[in-house]
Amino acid sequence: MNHTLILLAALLLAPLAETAAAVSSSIHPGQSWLDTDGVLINAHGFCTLRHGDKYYWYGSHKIAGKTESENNEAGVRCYVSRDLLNWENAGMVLSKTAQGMSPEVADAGILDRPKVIYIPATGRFVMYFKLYGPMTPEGKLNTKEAYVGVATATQPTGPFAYQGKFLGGGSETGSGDFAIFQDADGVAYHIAVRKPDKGRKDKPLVCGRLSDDGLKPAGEYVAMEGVENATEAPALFRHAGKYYLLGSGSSGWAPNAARMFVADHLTGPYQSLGNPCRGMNPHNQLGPEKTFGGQSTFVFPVPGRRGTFIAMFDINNPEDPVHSGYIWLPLEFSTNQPAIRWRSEWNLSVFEEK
């Protein structure tokens, strides 16, 4: 082969080599996670959804250079994967600056912790997110009323169209951290921390059924009996006919010990299972007492692998949120007792080890 052909072959193969080099074969909890373009994944307070043969990761897009005490969220970004390891940036699926966007979203001081479900009866994807009002004149976050924003799309990668908001949780001031749980029968529920009002100082976790189209509450909220007061960052899943709830304590942006509960019914009564975390995060030297430095955000049931789950956490960095991190770890069961053990590197083959 002459030098010209060699050079031509090298040029043709170079893009393939770069693509191959970017492919990940495992998850590295607590380390920088890059998308398929080599850019840091920017999707916080997130959830994952499987639709068809693809996975979708939705999270808040943080604005570089702004802290959590500022208006630092541009909207919701989506990433797409076929293997849960390698994620392609699908762009902003709900943008505060989109043409014609409602001022309720465009001027929001908080647009956080997005969760997305698919409702077969309507053929629509429904997104929920914490929606707080505009910044105060003093430049502070406005947490007087804590709404849940709702948007819908006909495709998982959007664009999502804003449909309105509701004050969830059975409180006149709304709700804080929340989960959207879709049960086996397709019915969706809003599980949230009820904000204090009417002289109440408690912060119970409450549950309310959503309408069939998923756009608004469909009934009264009830307290989830047995769940410790001020349990934040709820994530729910079902296993072996029981309901499990993973959450955190309430300590602002600082990490604390995780909490796990189990019940025979969605609304309880729940029994405490204590802290499911085991081991130590070597990147920050934090163990179970600080949930490896993370806070729960979602529990994902691995499709095609019955009884297998991934516990997902955010590593909050309030002074530099765009560089906040992620922790994904296997959630394993032994005689129905859940455990989340630290692994510095792993892939889905761990679920085949037993």
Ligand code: DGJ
The other form holds:
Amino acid sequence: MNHTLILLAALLLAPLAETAAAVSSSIHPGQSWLDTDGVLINAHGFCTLRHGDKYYWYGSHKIAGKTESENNEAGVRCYVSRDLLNWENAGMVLSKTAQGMSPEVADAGILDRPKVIYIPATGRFVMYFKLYGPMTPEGKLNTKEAYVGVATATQPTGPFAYQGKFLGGGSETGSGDFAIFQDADGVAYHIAVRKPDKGRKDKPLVCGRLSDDGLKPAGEYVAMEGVENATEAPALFRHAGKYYLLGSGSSGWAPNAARMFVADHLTGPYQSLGNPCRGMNPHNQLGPEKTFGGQSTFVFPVPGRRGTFIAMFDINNPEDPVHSGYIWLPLEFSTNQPAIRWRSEWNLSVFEEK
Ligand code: DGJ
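Please could you give me the other form, the form predicted in complex with this ligand, since above is the form predicted on its own?
Okay, now the whole complex, with that chain kicking things off.
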């Protein structure tokens, strides 16, 4: 055997192997998702956005070694892609440690579930996130008042400048998990779980219109009739003239069964469609009863493909959040009944299947 030849062949093929490993042609739900540098994607409670010919993935950057009971987010990280499969790290677009950052962000105990929209009228990208106060002197998360933080940018990759916070939901204690839904006319709505306050113990999902610049609520919130109490992790989308809502139950970081609702109007009344999940995640043996081990975070209408949606979930890992995972699955409609079937590997060509 000619060792020099083998060595030469190995040297020549090595760069090819590296490129081949970095380029992905499919999505592998529930498995480690690496960016184009081969590093684990760190963007949780996330959303995606299409702008121009690129896609943007925004999520909370979790700090390695910290649990979800600690101040464990460094801010919001963004990744950019041209195909929804291969994601390049675009850096921290909102950093708690940025020079001159407001203490409301810098000292926040929770900075979670970021959602970003583009408002054509102002030419601004607006980012919303769950924003809680600083940790208590005893080192506990301060969940008394749950704010929505707002930041804006002129470019999708930021930097996003903090604009302030509001107590959403029409409650004195604010709101929890939320979705930002931009309707066909461009108007944005804040859909959130209202926190209990004086005299009100329930946790309804409520909807409030945002101001034209998207920076604050424009008026009262209304309860979304027909949506089960304490529905968390809401994700809204519109299909064939109807409004669909995907959400979870309320069990902290532990997975529970997904739930779905449909209505003719954004504020309802909604009708339950039950749990849209089908099949089983072979990596953890969890099926619809636990949403494959995930919790909804966003539903992305695939641009240019009318009626096609990607259902997006986090796999929470409260003891080691930096290793929390992601599940992306096609959301399929047959006779207007939505279904989210487990697939271990898929790409956008599934939307062409009959
Ligand atoms: C429920 C939410 O849906 C999760 O994303 C997370 O914020 C947990 N609460 C924390 O307990």
